Amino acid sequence: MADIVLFVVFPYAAVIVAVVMSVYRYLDQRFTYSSLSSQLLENGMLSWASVAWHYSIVVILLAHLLAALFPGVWAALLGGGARLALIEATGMGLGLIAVLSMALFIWRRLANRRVRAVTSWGDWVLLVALLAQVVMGFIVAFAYRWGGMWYLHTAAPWLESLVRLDPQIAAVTPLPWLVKLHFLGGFVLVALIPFTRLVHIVTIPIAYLWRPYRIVIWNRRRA
């Protein structure tokens, strides 16, 4: 019964909450539909953390998505032993970068008084959840080797069954508890989307391709 709640009920509930509340937030509080940047308060540490985080996590998420949507293509990509080792080493490297950059995000908000002043409880919850998720992902990759391959026979069939509205959890219930926590952590983040600054991932900034550059100029009164 517990496995059904965790791996069937909870994923569907998380997706429903994310969709419904994201639409509600867009209609009711459209101005908050962004990451609400604190760049003007502190930019040095933010630049290092933000660039490292986005490049590493985007590649990691794309790899997870590719394996789930196109398992045959992913299996062919991992066909050779050398390729499997290279992809695993790359994934672990990107995972470590994601962990360090997220830790830097948190340290920035703790160390900088001005940034800390504008940090909400939602920001702290999101930062801790993201840090926990990437740390678990890195430990899983390190402790349970060749995850790129066994992912195809565990998480991928489970996710596919959820999409088909025919949940099959037999592939994930025997897994180690840390792996299962990592899977569930992904849906925790999905549920947090409409309540945190993570909501900005559902907005595609197409307008950036053609809008003119914006220049921000400080306007200070002389003493």
Ligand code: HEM
Contents of the next structure:
Amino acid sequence: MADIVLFVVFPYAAVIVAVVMSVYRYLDQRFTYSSLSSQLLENGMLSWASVAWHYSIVVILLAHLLAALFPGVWAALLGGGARLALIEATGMGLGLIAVLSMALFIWRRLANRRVRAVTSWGDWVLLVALLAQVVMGFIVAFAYRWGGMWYLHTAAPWLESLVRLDPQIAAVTPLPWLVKLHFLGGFVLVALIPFTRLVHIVTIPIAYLWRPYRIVIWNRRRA
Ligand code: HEM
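Switching conditions: you have the form predicted alone, so give me the form predicted in complex with ligand HEM.
All chains and molecules follow, beginning with the one already shown.
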């Protein structure tokens, strides 16, 4: 029963909350549909953390998505032996960058008085949830080797069954609890989208990855 709640009810509830509340927020508070910048208050640590975080997490999440949406393509890509090891090592390297950059984001908000002052409870909850998720992902990749491979026989069929509205959880319930926590953490983050600055994902700002870096400056003399 608990497994049904965790791996069927909770994922659907998270997606419904995310969709309904994102539409509501768009209609009700359109101006807040962004990740309000704190670049004016502190830019040194931010530029390092932000660039490293976004490049690493976008690639990692695209790999998660590719393996779930096109398991055949992902299996062919992994191949065996050397290619599998290279992809796993790349994933772990990017995972480590994601962990370190998220830790830097948090440190920046703790250490800088001005940035701390504009940090809401929602920001703290989101930052801690993201850190927990990437730390768990990194440990899972490290402790339970060849995740790129076993993902295809566990997470992929579970996610596909949810999309088909024919939930099958037998492939995920026997997994170690840390792996299951990481899977559920993904849906916690989905549920947090409309309530936090994560809502900026919905605007799909992918042009940020190649557009010239924009620097925000004061346009008045400082006192
Ligand atoms: C239901 C959703 C998710 C599933 C089923 C899932 C599954 C997995 C699996 C099986 C691994 C191990 C891969 C390997 O050994 O190479 C992994 C790694 C990882 N995951 Fe997830 N994950 C989910 C959501 C997320 C989300 C939302 C994030 C970040 C916001 C995330 C971040 C990571 C990171 C940083 C790693 C380590 C890097 C890597 O090896 O790819 N995951 N995930």
